[in-house]
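Next up: a single chain in structure tokens, the form predicted alone.
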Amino acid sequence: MTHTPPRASHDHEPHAAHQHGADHDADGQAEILDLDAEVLAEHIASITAWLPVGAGPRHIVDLGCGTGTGTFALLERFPHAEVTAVDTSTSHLHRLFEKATKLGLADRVHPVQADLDATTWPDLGTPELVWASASMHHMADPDRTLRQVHDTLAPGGLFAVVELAGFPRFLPEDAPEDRPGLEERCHAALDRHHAEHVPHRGADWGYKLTATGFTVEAERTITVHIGPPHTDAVGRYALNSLRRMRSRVARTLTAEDLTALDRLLDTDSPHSILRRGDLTVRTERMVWAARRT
């Protein structure tokens, strides 16, 4: 199994020249990824428990591991397994490895920095399970990535693809009071942004997996509806998520909607999203379990 320290070389995503910017953005994503893991821990555990793996895998690869949401869920689900955690971001990998060390799991986690869009991947061994959560739609050529996963897996190994149905929703439909429906309008603007910049979001992964030579053994949709009442983590999850959404849709919102959104994001304001007691977390995740036969 390849074991590369979290601060390895910079030859990835998508070119070495862009690495500093990629890691700067990764720093901004880290908190929201950690909050996602905390808020949705029960739902993520239900996905790992559902996987049709039979005997527990000993070697797992987590593609696009981020700060370790899937990695640690898989380590808990499969106590005898080791995980090779692959990501383009040095800061994400460093954060993941720090968590593993604090949890006493450093000997079971092997961070590998790599550009998954590269034509040649590092040696990831021959895993019995490959996990890709919310990462496949970011690939420049997902069909090529699927072929690489197929060739990497052990014969009979399982590939678990987890994809988001959409960005989480947090506010009631009639909120905020001065601009009802604001969140839905932000989502419509975000969908237009994704259609332009993330063309593989919402792809038919079942079809793509079958076309690559996998046998799709099972698929399911996980529906998430949490609260109210909600925890502080949900409030921070909503705040960070809407901040990230704002960065993508601000230029297409009306001045009135942008002003209302900024009031929600102002943590010192009485209208701050952190002061609302009616927050929920509503989203869906689709899962495909595909076998290399």
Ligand SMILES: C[S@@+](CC[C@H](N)C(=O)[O-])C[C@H]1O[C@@H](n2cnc3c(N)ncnc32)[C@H](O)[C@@H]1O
Second form
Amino acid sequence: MTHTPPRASHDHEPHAAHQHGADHDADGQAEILDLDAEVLAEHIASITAWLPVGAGPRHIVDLGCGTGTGTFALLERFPHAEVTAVDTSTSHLHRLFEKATKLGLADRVHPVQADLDATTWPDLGTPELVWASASMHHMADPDRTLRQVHDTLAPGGLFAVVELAGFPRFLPEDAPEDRPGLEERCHAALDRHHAEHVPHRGADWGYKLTATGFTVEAERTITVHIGPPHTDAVGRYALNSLRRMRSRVARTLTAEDLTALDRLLDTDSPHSILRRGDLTVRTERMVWAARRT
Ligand SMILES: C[S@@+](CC[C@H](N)C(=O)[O-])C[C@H]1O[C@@H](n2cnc3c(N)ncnc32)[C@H](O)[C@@H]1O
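Same protein, different form: I have the form predicted alone, so give me the form predicted in complex with the ligand.
Following is the full complex, with the preceding chain placed first.
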């Protein structure tokens, strides 16, 4: 295929306001997704290496590809494959395609702008592998999306669902000194926010996949624990993640917790998270490998 910038699925273009809103949010999200790729590169590679795919797939679809973390990991793992990268965000897709061009991989990446909540999808071909990382829980009706994936996959093809246990944790439990346990309270507030706004987060994907007609061949949990000491990327990852959490939970934190959080997020403050030497990255990824039989 030729070098193509993101192709819009005009038949199913999201409503303009939705699109604008999605891309406004995407701007804040893109940097975290890129840092996620950098900091967790080894763990993501271990997931792609583990996939029970036999002979390498030639056509892969990355659903909710974001800025390309999975796309590039899959291109590396399967050197003969091409990836159709699908996302609702045009700015994520542009970022992904710019990276592909810089890496000399543009010939192997086909960005498609589409809303996967639409009842009809654009033609994504007949992939042997579909990958959805941290995107299934965003779907309005995941059971319908699972049926659409099932019908899109080649017979015998594999669907890899990767989900995460929320934002990573970075601070020691007794930090910061004046408000110990702050990060845990932010996570509790975020869980309440997600329960209201992202109800499919934490769903039983193994059960849902089986109910759709997939055979779940394998599942695993990857436990991540990095540092200390930590790299600059981990510091920026912690800063950006906590900033994003703040935007979700500020209204429900106590004034004292919000002040302590703001001190951590103030990069000019001596209490800035960037100045801490005790940061770690602690999180989990769950993976389901499901076959269309
Ligand atoms: C948390 S990000 C994960 C991105 C990427 N898969 C990764 O692992 O870094 C979720 C992605 O799903 C996309 N997304 C959410 N709802 C979508 C929908 N209805 N249709 C297409 N993409 C969607 C978002 O734009 C975002 O890029």
